[in-house]
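As structure tokens, one chain now follows by itself in the form predicted alone.
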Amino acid sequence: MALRLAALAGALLAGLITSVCVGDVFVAPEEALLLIAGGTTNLPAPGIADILTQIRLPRTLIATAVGAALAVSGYILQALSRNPLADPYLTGVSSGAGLAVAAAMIIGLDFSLMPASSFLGGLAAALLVAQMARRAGGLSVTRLILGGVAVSAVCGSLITLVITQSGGAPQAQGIIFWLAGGIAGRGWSDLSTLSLYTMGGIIATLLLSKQIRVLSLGDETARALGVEVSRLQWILLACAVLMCGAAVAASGLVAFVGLIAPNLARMLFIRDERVEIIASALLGAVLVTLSDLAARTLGQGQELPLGTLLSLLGGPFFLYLISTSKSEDA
């Protein structure tokens, strides 16, 4: 077990070495290592050095917090639903965010508010979803499923109305293409919130791994061996949701992370919840950072949509799981 969490470490260390290293000008490895500590080196470009700790570094570690607390959140959401194929926009969080920033762009909102629009929105959405699932012993599963694809469903309405009304091509292309997602453009300042939401909630889910542990039991028996299972549930959620919100704020609609690392987690490692939560973020931070690295260098001149290229390795992964579910029930 041990050796497996030190192989996903070194991959997300050799991933962000790599990204850092590669794009339209290549550096060395231990030319980077050196100027990011702060040495002299010899860079083969003028210019090279803000490139590296003001576009590549940050971006890197953007798309690496990204990861992590987008598979926190599904691993937290499969857990409360006891199902493997939940994942964070099960909460309308996405659909959500993505009204918001529309109607943001179209009202003309600064771009520097556009990650706190995207937050409220998902965490809006996330909440009225909350509301319809609650009941008296806690947070009904079905309900819950339903009201996320309903909130869904109307908030990608609304987003597609907001398109066609925009008024002017510029700004409808500017929201389809925050809505197809990517880390272009982020900066430190980006960083500084997402990794502030992104390693608390991480930690609360590990304070509570072991009443997660209880609680996939089902409802009746944790509350008979002592956890207070509503309290519980709602604060799972806030805790999704936070993570979620910021990530979505940062990156745009990502899709399948959620689904595809707490998945690879659990077919990797025994029954353990700490180890399946860290597994889960180191395994999303090499996902959305390979797919970020793949997103700006493979395309001919132009960046690449990071959502679609991630959505064409989680399609796949989703049938398997349905088709893998589907023989297990036979």
The other form holds:
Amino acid sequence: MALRLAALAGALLAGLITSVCVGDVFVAPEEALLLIAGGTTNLPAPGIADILTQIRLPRTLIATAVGAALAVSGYILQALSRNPLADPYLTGVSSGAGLAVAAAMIIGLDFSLMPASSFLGGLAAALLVAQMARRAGGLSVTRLILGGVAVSAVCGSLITLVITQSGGAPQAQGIIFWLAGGIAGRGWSDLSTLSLYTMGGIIATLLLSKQIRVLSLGDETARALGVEVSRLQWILLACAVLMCGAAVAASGLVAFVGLIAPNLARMLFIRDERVEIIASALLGAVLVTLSDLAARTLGQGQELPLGTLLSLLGGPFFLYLISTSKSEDA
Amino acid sequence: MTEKCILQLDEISAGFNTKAVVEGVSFKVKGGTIAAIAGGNGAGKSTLLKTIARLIPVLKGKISIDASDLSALPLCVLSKKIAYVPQDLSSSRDLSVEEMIAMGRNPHQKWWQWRSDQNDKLALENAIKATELDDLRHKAVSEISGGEKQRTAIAMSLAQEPELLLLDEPTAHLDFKHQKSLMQLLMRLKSEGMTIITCLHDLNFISEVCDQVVCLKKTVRAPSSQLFAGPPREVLTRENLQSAFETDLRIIRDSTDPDSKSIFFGL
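Given the form predicted alone above, I would also like to look at the protein as it appears in the form predicted in complex with its partner chain.
Complete assembly follows, chain above in first position.
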């Protein structure tokens, strides 16, 4: 188990180094590491150092944090719903965030305010869904998912309305690109908020990992075993929303990471929630880092949308999970 | 055997939201005894048991445990005093039998604590031994039979080391051999001072094992109510049972054994 975790961490490190070194201009790994460490290098052009430290490095770290945040957010939602097919998008967070960004773009808010708009929109959607799912003694999981689907559908329709009624405004193109998901243009300032929420969320989830296991027995049995079920569900939901909201604010709509990473983690690591949470975060980080690398290097002169690339991977994985699911309800 | 009254229900009404399923239930349970809640299908046996476990709020009346108001006890205290075994225990995780039973130690551990101390290990081993699950301890719960799952659920509650054990239809998935083994286990736990309340359909099991039976009766368009309560030999009469189950039956006692508690019910 420790070996597999170490292998995952190694894969992430390799992915990080590759992502920093590979691009329009290739930089040798040893030179990149030297530059990041603050040393002097023999790079041919001085601008390359800026590209590495001000563009590629923060972008790569943002991709890593987005992947980890979405993955652990997905892990929490799957634990809460006791359904491996749950995903951060089922809470309506992403659609709420998308709608807020679309509205902000149309009314011409400054671009620096987009992450805040996205975060608040996501939070509002999640609170609305949580309110719908509220019942005596906790959250109704079925209502949580159905409410999330309904909120997503309404937000999706409103986004389409905003785009079609914008009268061909140039902002509409921006909205469409944001919705497709991507990390282009993000910098160090975006990373600080995102990493704070991601680290906080992962640590809180790890601390609650034993209670997550007891919750797997169902609300009644968990309560009989001393778990304050309602409080635990609210705390876990808050963690999931904070991580997912922060990720959407940084990267737009990136789907399926919260589905793929926790399920792969459960396949690789049997029956230990703590390891599964760490493995989910690492797998999510590797997945988004490599996908972002592919998004900016495989396109013909223009970046591919990150969200689209991940949906191409995630869609078939989702179908695979459905076909192999043991549960009739899943 | 402790003669002190450990649990007392006074005019209890219980149900979901504000709708009562059972009402007017009053009885006392002495420490170190076994009480059964009996009644027909839909009479509210499980609802009453869950109310005692505080999984469902009391709508009217009062439940006292060790002379303290049940509703006032912090959950962390309550979960050390009362263990509840549901009819069907399942987990969305594919855990082993041992991992499942170990969760019974949750009330005794810190909420973030994974590591088991000596007390946890001892309680786990005792629970596994008492339920004869040693051979299955490393097997996945998804791969064992319904009866073995039932024993795992009971083992989990024993690992909780409660004063009061609540069992919801514990014989539901058990064959005759394991029913007998469960009878022996309950008798042993009783002799060690544990108090047990169980929902049961099996009147023979009640006659053999229980010190007291509380019978609920379903009423049309009204909450169920308590029909009778008392020692099985006194209250399990033909008239009472005909009234409780609304069907005719005969009671056959073992004439060869005058001390036998068992009563067999015939058509």
